[in-house]
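Coming up is one lone chain in structure tokens, specifically the form predicted together with the partner chain.
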Amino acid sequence: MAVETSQSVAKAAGARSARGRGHRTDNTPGSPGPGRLRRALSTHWYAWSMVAPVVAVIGVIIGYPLVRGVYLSLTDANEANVERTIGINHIPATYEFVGLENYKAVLTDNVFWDRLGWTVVWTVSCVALSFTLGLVLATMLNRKIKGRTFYRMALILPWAVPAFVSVFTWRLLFNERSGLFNKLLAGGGIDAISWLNDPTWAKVSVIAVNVWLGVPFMLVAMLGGLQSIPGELYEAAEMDGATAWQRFRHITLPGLRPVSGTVILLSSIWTFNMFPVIFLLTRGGPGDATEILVTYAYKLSFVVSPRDFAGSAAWGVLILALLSLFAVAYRRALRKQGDMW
């Protein structure tokens, strides 16, 4: 994102950090003599002390779950044989190492294929529909026009009101028997909907839900990057006689490139493991229809009886393993572009 501004930064920030950039190098791996390691610790040790707590905190609450799901993903653990205590009872672990056999049965079992072709197309969808609704949103209202705060308050709003509120909002709109949009709709004439009872509406508004929630991330990082395209490009460009079009096209479109690449990274992360939308609109219904990867699997531990820890263990690593493998892909793309974060 700013690498080379920080460095720079850091080179005028003054001697400390920058002999502790000249003493990463010489701290290069196999030779860290005690010696060395204090004075590493000497010269490092505020930098370090500043980010203990975040690295303390992850590696506690993501380091040790994280080995301990792929630990779990290779036994046969389910609620019946892991280690519990009820009162005063204690049950030991029972459960057994298996290898690969639980990667074996998701891979080979149509409903991970299912799912995650409906995960893909989910999360394209709602990235690219928020991407562009929130780009031409925000290009409308980075220009001088009356009203301009309150549409930005309002379109907004979205964000401001918290997740699961906004998703039974939209159940009780999209109620089949008595909402109000087959109320609307039956006022026109028109057949009510199954909104969420028909395998394709329901994905259809599920993504509807996600897109309206989404788009006040992108409208406002949109915005922010719109506003750090320096405007003598546009004044210059307008001096040359290019169209709106030409503008947008030649100068908006780099201009933005840096922060969409950030923004649709992080959005197409977080769609992918997109929990409550999907939860709590549908239940992953009707049928499994709308069922994403992560419900799925939050399905195995917590729903089903007896709870799959293993299988699910399972499908959290091949999430993970897909998204991080998606990261790369996206980033080796986007630096073939010439673009860095």
Partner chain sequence: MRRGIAATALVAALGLTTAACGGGGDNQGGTDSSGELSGTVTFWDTSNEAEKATYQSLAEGFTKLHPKVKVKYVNVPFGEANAKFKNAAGGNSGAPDVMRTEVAWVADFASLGYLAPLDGTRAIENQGDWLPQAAASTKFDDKTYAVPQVIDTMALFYNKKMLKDAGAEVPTTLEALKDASAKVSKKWPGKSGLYLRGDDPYWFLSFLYGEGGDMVDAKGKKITIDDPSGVRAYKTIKDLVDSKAAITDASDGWNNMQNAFKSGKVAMMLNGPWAIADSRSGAEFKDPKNLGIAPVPAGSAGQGSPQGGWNLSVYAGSKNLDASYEFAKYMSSAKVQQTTTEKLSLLPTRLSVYTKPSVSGNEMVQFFKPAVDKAVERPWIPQGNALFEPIRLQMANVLGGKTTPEKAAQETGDAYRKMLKDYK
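So the form predicted together with the partner chain is up there; where is the form predicted alone?
Here we give the lone chain, stripped of any partners or molecules.
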């Protein structure tokens, strides 16, 4: 009986070692086992099937125009040499590859740097004011006050109205002759202001409109961040004798850091490319006082004659490069502060 038992144990041990050797052999380099991509597809096939349509749509909507734009920026394509059909006549494209000449022309032109300077001022001003007002309003609405729901709905309303409707409404308010603002000034004995015809006031006007449009987003994001901070922290700090400013500085601001980092990045990208406000309110005027990079790229492609498709594409690629560099630098700065996202 003991002999049979020992033989059974020996056979089982041999079988386990054989299976172990077989398993190790499958994972050795050069073995005919399935690749990493194949294993991922076979394991997570359902997730891949759900993501595939989205990837395909993004590739068509974003990928192709992006590749096409980069290609056009390396040519001399314009309205006169692109492929087109006039009546029954088909005219083939005659534009040529010119390499980086368009980028050289843009970067050596003072127009680009002037537009870039105003675009940076416009972006920083709008984001800073929107964030500050959104944080202040969110802090106020995070308290238990009478009519809090009504105030929240009223402050979110600008976000629900389409941007072009809001801009046209503000354009009527800024009208020099019949606008509400100048009527109020006239009632107080103050001369009318050329809100949209004076370069300085036009810049103030477009910033004010964009801040009005951007505050609701900041308000909702900051309010959500405030409500995620445990109330016990404030109670403990208040018991320790911390003032309201100390609680705000040492509890509220650190608690909002992950949310604020994300919304500042998103708002900066959106504001940098905020075409509707500038184009519908001032069309970049008066002159070119309020023209940002994206509106000038639009003008090259759709306004000037002949339309410069290659130059406009080069401006678009440079805008994408600038925003990408900003996003990378901003993310690294957040990582150094300990915010991982």
